[in-house]
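Have a look below at one chain only, the form predicted on its own, in structure tokens format.
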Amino acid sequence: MTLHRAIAIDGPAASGKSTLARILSQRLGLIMVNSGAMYRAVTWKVLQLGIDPADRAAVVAALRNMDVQCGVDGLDSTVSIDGIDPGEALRSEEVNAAVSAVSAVPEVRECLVSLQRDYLKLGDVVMEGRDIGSVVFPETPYKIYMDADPLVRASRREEVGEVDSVAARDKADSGRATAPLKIADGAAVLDTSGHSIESGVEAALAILAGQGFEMPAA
């Protein structure tokens, strides 16, 4: 089975992971893959099951009763929960507030992974997410981290409508005890405070170019 090529993107909430991923997927036809849609996902159904978040061992029992599936649409990747996606609800504020705890739990986190290796066997991806450089992916050369003034994210959050404070989410991320986001060995630091979109496109395929990322003939 071959195996094929993997751009990680990673970084704190509100740094431009999720619109580089999706660019880079249409410049260069990678699969792109949002890591933080199966978070919320299983972090939806938690919800929907009247499961405390915070709850661990109700939550790993609920998982294992879970039928999460991972897919692709296009370019786009899809997840599903015992067949229904759900959509929007993604990013409600209920699941903003839950989610860090639910992603929090080790068996979430490794049930979680081996699904996002598992889209390497449809194509070459950007995944985007806070731990795909240093455990999903920590062998590609093709490692970006993505970072802002804080101050700065927080107006994106509030500019689309989310308003869970950065610094809470930050503090959640990288303090907890299983995959913590950190900036995985290897990768390059691009600070989007002061880009637009189009500028760090631009910065993030010359870091690629650096790092050996054969890019597609124009």
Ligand code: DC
Contents of the next structure:
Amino acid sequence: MTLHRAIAIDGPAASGKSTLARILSQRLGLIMVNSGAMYRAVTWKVLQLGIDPADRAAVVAALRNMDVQCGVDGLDSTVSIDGIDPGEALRSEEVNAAVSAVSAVPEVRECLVSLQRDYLKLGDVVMEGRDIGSVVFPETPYKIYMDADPLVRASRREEVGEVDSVAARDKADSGRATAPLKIADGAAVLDTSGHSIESGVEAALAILAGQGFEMPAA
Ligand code: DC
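Write the structure block of the form predicted in complex with the ligand for the protein whose form predicted on its own appears above.
After this comes the whole thing, all chains and molecules, with the earlier chain placed first.
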């Protein structure tokens, strides 16, 4: 089976990962995988079941009974749980508040990392998350760690009307025992605080070219 190329984009909440990944996907024809949506989908189901997200044993028991399906729609990743795509609910205040606890559970990570790696069977991917360069695809040479000033990141969430304690999530995501958010070996750091979207994309393309990523012919 041919294994394809993976571009890993990691960074804290609202650092610009999704925006960059989407544009790279469109410009380079890559499948875009939003790994956070997968953690959010499991969290959504945990909440639907009335389970306390901090109760690890209960989360693991629920996970064992979940049918987590990941796929693609065009170049976009899709996720459904027991046949349901949670859609907008993935970004609800409740999911924002619970997702760090659920994603710190090693069994949840093991299950989702396996599904994330499966995407490489389908084609070249750009995948964004917290541990893509460190755990999911440690061997890929194409890695970017995105960052931005915490105030800039908090205001990005507010601008889209989302209630999200960005700082609290970052603390939990960086401090957990399994696969914490960190700069992966070999990753180039891109701080988007002073960048427009376009200049951030240009900087990312320059980084990828420097890492040896061959761009498709225009
Ligand atoms: O990228 P996001 O903000 O939608 O991610 C939501 C949460 O999912 C994030 O706070 C931590 C978790 N996550 C993770 O632990 N590992 C990933 N690769 C992606 C997300």
